[in-house]
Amino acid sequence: MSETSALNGRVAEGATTVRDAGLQGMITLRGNLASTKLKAICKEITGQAMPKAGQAHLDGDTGLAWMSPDELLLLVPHGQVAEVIARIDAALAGQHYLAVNVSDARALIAVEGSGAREVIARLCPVDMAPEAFGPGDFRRTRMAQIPAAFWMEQDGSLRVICFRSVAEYAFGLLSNAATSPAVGCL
């Protein structure tokens, strides 16, 4: 697995800041989310009930994200992918799943500050209205030209997945859009 993020530990600082949020070990899981033993495991790895759809249950860096009807993504330790994975086969021997390391495939952005909502507003087709978005929430969408998924912490910050070929071209976008002016929508 890499030692070194995508971004290098990258920082854009001003109301709202936009930083590397480093390495974070990221799991696709894939099967049948309503399994008894699936959803005993995930509880087991991450301490988290199961997501539901447009959710994420985490704490620090490690939790679930719902990606799909048949997909989750689990946040864990960096260095503890392998020995998470070797646990999900062994407890779900016999069932049809896909349990794969995405780490190495995917950066992590974090956006704070009182803009933070904002930032994501103006490159995503997401209603980030307090209302509307809070946290807990996860939304997989596009962020201008690329897909992307982000939740919001408690805190109110929010983190970003992309994939790693495209982290300089997410840290811009989201860089820009925190330095730009105030619409105030939000």
Second form
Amino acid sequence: MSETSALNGRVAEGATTVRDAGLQGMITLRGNLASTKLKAICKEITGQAMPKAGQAHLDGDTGLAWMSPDELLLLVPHGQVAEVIARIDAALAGQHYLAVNVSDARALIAVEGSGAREVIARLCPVDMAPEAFGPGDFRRTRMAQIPAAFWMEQDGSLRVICFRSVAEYAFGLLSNAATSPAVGCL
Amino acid sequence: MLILTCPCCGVTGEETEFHAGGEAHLTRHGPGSSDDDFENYLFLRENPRGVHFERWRHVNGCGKWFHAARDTATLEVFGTYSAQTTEPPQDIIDAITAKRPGWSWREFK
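Following the display of the form predicted on its own, present the structure of the form predicted together with the partner chain.
Complete assembly follows, chain above in first position.
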């Protein structure tokens, strides 16, 4: 496990602040999302019910995000990943599933402030109007030239996940988009 | 701009979130097939002005393949449907017929 995040705590302060959200434990869980055993172990680990398509059930650094019809992203504290995967393996033994630690393959960036929606809207082909995207929504999409995923926290701030190898590029994109003043359309 | 709705995750996104996968509903002819069948499978493709059926992949989203029926001239999308089928479902055919009476594409009409 990596000891430092890809962006090593970088922060771009401003009206909308972009900052490295640090190390986050992430587990890709593929399998039949309707399976009772799978739902039960996810609930046991995160305390959250199975999210619907395009949703994430999160509380701080723990939760579940819906990635595709057969894929979930489990967020757990970075230090607990190995133990959690062992629990999943024990619970789903005999079933067709895959649980992999992807924590160090990803970077997590926080976009905070009143202009957070506009920062994302400048980079992603996603309707970021409050009635179209709100807290609890989760979206995988394209951010400029890279794939990315993001969700909105209850306080209106956004968390963006991208691959670790493009973390520099993603941080550059977000911090550059955050330097322009808000247009006020969102 | 082409706007597609992924039938797997329900996301409606624009073209750059997806990747085109070429003509839909091809039958693979491999070793042992006739030269004509193999040539047809490997090289010969529809290039219509109007109704067209294509494969698409939600590459920057859920990652799944699906089918789309659209008009190549107007970019109007008649519908998207599962990749796990060898022919367009009836509701897609009906939607096209309602908007383009008399259409035909390969063996479908």
